[in-house]
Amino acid sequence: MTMNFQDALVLARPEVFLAGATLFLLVYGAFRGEKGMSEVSIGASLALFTAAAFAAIGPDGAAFSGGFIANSATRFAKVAVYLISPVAILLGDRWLGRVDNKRFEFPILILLAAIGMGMMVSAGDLISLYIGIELQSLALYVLAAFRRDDAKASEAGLKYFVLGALSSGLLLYGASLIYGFAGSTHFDVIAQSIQHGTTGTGVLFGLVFLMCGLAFKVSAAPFHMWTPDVYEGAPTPIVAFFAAAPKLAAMVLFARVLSEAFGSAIDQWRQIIVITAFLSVAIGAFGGLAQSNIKRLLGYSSIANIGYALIGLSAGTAEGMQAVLVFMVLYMIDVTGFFACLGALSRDGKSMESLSDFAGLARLRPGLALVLTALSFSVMGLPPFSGFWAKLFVFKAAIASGQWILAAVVLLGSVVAAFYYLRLIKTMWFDPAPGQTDTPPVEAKGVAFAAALFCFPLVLPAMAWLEPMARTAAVSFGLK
């Protein structure tokens, strides 16, 4: 049934009112100059929480000709990506003041980045998925390379842009031919066209460069290249940011285009999941192991946790994706509140990076480096932090759909990668301070308590309402 205009309107209410809101703290930041810089974050994070309102309570439908989906899944991630991205304008917003690099700007591509997530996850077609993918990354590339005058964040934008670009045209490529085997953009018609067998081997062909594309989105192996530089040069506030929603939506678009548009051909992008799951968790393992630099590490970390969240992906159930949800929801907040620590740590003015700053934190910040344990032990999945019960959610679905030597040999990857968690936490509680560190920032202190106390004495309260809305988001896929 076609909608008008004004149902559709309705429908991306959340995004329409997000361009609104971005337009107008534009103009105002643009009139206001260095005197509306707090107006402009205040109005940013409002209608990020407006938003997410307006997702959560929003009705169900396709419009734009099927470009646009809204469902419960999309809610779910909306609301997710909505939801946390207040907290990367409060940490970055005080941390670039403490710089001298605050400019209203920062807010505004933070606007933008979300809109293009909410994109992202709402995708009915080709088109409509490489708009929110570009919208998206662009915000992300000017983020990465905000502090101008700083030479690794410059170098990092540089490289995020040069092999996002790179990704990009791997993505326009695939959908091309996707688009030239199968006729049309639209993911329900392109299933159609591979239930009846009428696209042949081209289609497939497309689905692989696709894939080669989406997996730069969430830097999974073996196109992770760019993670590790970008999370060491970038501000550290807009890394946390980078690690959370961007890498949450892409992870549900990624899900939505294998399940709506290929859920046939499961037996084919089963193989690259899989291959990709085990590479990522791999390098993301032992490659952490070489780092001395936290957030280097962390861009490993990252690697191999996206790898764990494509073991529930490989599923190809709605089990699989169930667990996928509450993966990431579950990963969000324990990395934005271990970016939240380094950006409270620093000494003498500089930020905390290095593995032997961090010696002797327990005596210098024991609130912090209880705090720091305590993420840590929930991202190696020690029980009974939250990093535990999303990894279990994760195995019990690869396991349930017959991926069990997966699920092993990616358990042992998990063992391997907690070194470098018990390297840092052996850092902070035995050897010797270097030097006093300077007073933590309220904010960024509060917001890394926030998430310590999620991840281990509020977890259980938390699943209880989390489990069943990941459920039925999962159901939205249309997979059994």
Second form
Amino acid sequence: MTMNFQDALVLARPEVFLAGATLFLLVYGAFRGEKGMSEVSIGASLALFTAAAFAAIGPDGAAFSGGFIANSATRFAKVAVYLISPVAILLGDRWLGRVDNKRFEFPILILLAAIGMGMMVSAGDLISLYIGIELQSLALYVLAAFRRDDAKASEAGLKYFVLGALSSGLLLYGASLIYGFAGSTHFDVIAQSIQHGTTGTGVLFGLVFLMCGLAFKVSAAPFHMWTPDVYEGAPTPIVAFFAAAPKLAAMVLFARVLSEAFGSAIDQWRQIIVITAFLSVAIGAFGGLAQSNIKRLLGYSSIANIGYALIGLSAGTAEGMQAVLVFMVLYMIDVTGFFACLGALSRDGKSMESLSDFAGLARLRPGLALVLTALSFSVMGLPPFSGFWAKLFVFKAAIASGQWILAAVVLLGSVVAAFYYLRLIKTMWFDPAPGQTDTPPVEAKGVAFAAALFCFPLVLPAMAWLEPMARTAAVSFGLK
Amino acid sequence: MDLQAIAFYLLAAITVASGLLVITARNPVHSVLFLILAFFTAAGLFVMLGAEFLAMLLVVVYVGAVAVLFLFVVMMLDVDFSQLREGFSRYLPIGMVVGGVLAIEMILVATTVANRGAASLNAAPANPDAALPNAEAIGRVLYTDYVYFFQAAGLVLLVAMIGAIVLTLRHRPGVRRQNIGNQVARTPESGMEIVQIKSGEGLSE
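Can you give me the structure for the form predicted in complex with its partner chain, which would complement the form predicted alone we have just seen?
Okay, now the whole complex, with that chain kicking things off.
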């Protein structure tokens, strides 16, 4: 790669800027102590907005000997990730203040996770893929256990860490096999050697392990078992963070590895993705039926939704990639709204987590009940809510690539999953309330209302520019 | 059989044997000691490959720091290892099946490597200039071609450090800490009390 260092830095400007801002805020926070948390949070949010702006206007190209790639897909994903992360900072900052656990490391860790996600979507090499994933995951493990005095949160953090380490092991084993058989860690060189047929089946062997590791990170079945436990145990605003942006980043990385490094082995990886997608939709839909804890329910819902996104990926076309990008962005906004509602609702100082707590919410908090209803309809996939458009794209991509069975699975999964959302709606609107709820905090309510407004009606004008942007981004994956 | 082959088979056999003993030893302290032995012999294998720098790194970092830390943790934590081992026989059959499948797959891959030559077909040599010492060859690529990975790995370590502090640092009240300012400001008047004692009575508190 002949690119000089200045150009390389310009290409990686969002991440370089974020890293500098993180170090500055870290030192500032260390001197100011707990009093400085709000200032660090504001600074971190501003840094993320600036990075989103840098990412949006940045040039295309590859830097650092191919380890870092910038194109329309990375731009799309980075802007989405850097704009949704400040929401998590807002929710978490106020919440930690209320539970008297203010520590300035919280926004710092979100920033570091965001850098990791930026690296993931820009990865052009197995090494940057791994380092990006580790940077993001390590920050998330710590965030999951951030309330160290809470036994459940510590358990969630430990579980997440141990299973995450296992998946990293699988991923590294796969990466080492791919390196051994293809002779390089660069995606483009791997793609070349597969095309020339010098790699044999060994590289596919490595690919399977790599895909297992990545499936773990996006919580696709059969590597989903950590999701409900971690969602249940970790603090709600933090779950709001890691149910949204990291999933998008991991999905984009998944798509990039498969399309750029293994584009010519599409017939092989497609089978695996199809099975994973099918299992995810089935386990997500049926597993959710038995849940009474709403956070666990959302965990299963996220498994099912990752399944839908994987169906888009399995199409192996530019249309499929577009479906993945649109789906993940719309889902990300839905799920943030859902968890903001959960963060807003509490009774006698205890957060409402079981389904029966939501009884009669429509009379106690009609606004939030309406928001939850709208978001439920959206995740169910009812028109004209945003979830419908998301699923429509996946459905179209699956049909266009001739995968009728998977398209049918989308419909069946949605129907089964509709049961638990309808049960929630019924509980809220028709059951008697057990008692008053506390006054919801302003910021969580605000985020919830904003998400609901987006899922209808703002989604309609938003789709007008989201759709062409996702299409340009999808083309850069290099699939037809 | 020449000397090099003898040295290789000796080191390789010790590495594999101590690796097995790490997971089978009853006493966890013994496990860690076998781990150290495995690291040492692996370092020996690196030396035989001509990678002296990596060998020294293995000894300094893994033996000197990581394994000794393990040893401390194992010795200081009050973990009931016999209880942990109870599940061993219960999970043995399924573990054997999974392990067996993995072993067969590895053998298949290894034979493919032997037949096709794998990466030797298209990989660039790790050290293009034989006259260059190991450490210098690594340094030349580490801070040029791999500078991005190097810096990013630094950020990963930063997360680990912040994480350790977030999860374990507690500010306990009433802890006596050294305050150098106070120590320096101490005078004979503030640090000493002169008491007149009558002979034969002693001093009571």
